[in-house]
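We begin with a single chain expressed as structure tokens, specifically the form predicted alone.
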Amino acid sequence: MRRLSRQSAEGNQHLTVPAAVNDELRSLRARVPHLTGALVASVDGFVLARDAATSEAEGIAALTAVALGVGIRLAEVTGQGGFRELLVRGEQGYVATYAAGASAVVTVLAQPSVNVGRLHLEARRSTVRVAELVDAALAQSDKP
């Protein structure tokens, strides 16, 4: 998976992601009942977007790449193939990270009452897009 901060001889230089990054988010939020926020964090824990009413998205975004590294390193060894995603359940609702192409993942939290089903169909919809814009602002970035 590829980093979305960049070595320079200014120091690191992170990744500035479309505003349609932060509208598909919205988009996610508007089209499934209880979720009660959403991010995009790059792969090696760095905020990227959200839609989210916490104040821990920084928090959030480094537990979600700690969790990807196990997640992906445990269908590794299992012989599952690459990491899609990872559901946590909880006693007062459920976290979900999707992959977001290789480098970027959405996080999404929500509800006990969340309609997993549909929490899944919209999310993996959701960050098909968010990987292409993703990955389309790296391409751009690598430009000279």
The other form holds:
Amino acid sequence: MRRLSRQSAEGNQHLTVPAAVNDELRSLRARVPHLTGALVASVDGFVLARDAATSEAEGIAALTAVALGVGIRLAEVTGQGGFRELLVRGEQGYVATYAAGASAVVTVLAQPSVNVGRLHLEARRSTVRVAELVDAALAQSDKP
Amino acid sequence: MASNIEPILKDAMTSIEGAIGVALVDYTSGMALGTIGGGKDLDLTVAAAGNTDVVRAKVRTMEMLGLKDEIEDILITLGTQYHLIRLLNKRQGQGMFLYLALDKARANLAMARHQLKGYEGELEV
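Show the form predicted in complex with the partner chain, please, because up to now only the form predicted alone has appeared in this conversation.
Full assembly next; the chain just shown is listed first.
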């Protein structure tokens, strides 16, 4: 997993991703009923894209990075291989985080009534597209 | 009580003529508790999630119609397959259904439906 943010005189600069990432989030929300929010975050906790309805995206992205750190370690230590996804079920709903390539994750919020099976299928599909877009944007930004 | 999901699914797959795939699905989550058969032409994980929406839609429709009744089973007839959804009764597994995909050319629908009902009675989740 690689960090996307860079320290500069102005503070943290992070990657701008193409609008297609937002389109993918919108499409995910349209495909899965009972979602209450969706965002794309860098693995170091910055919001790269968010669905319009997602409030507190910065906080969620930052917490996602912390949970991700534990998730990655836990998978590693127990011999389960690379990180794929994380599902938290609260009394009032779900928070799910899916790896999207090596540098980003898709985090989704859902009501308790969500079809988790469908959420997994559709979110995994979305991460493939998001990973392509983020990796392409990253390759672009690496060029001098 | 120990669960007998796996042996029941295995038995259904071998004894029901024309069975292509069987799954026990929790429709509160859309996730399968057990699957057998399927393959690249029939992804049972996708079928579990998709048919959860089918069951939920029907439950909602009945509520809207004011029907105070319960769904026993749902039959979907395709060109080459039958898909049978059998809801478990409250005692065994609230919010669960058995899903059976059959090859239309080899299956006996009446027999398959009867057998599926039998498995419903034996199942301990």
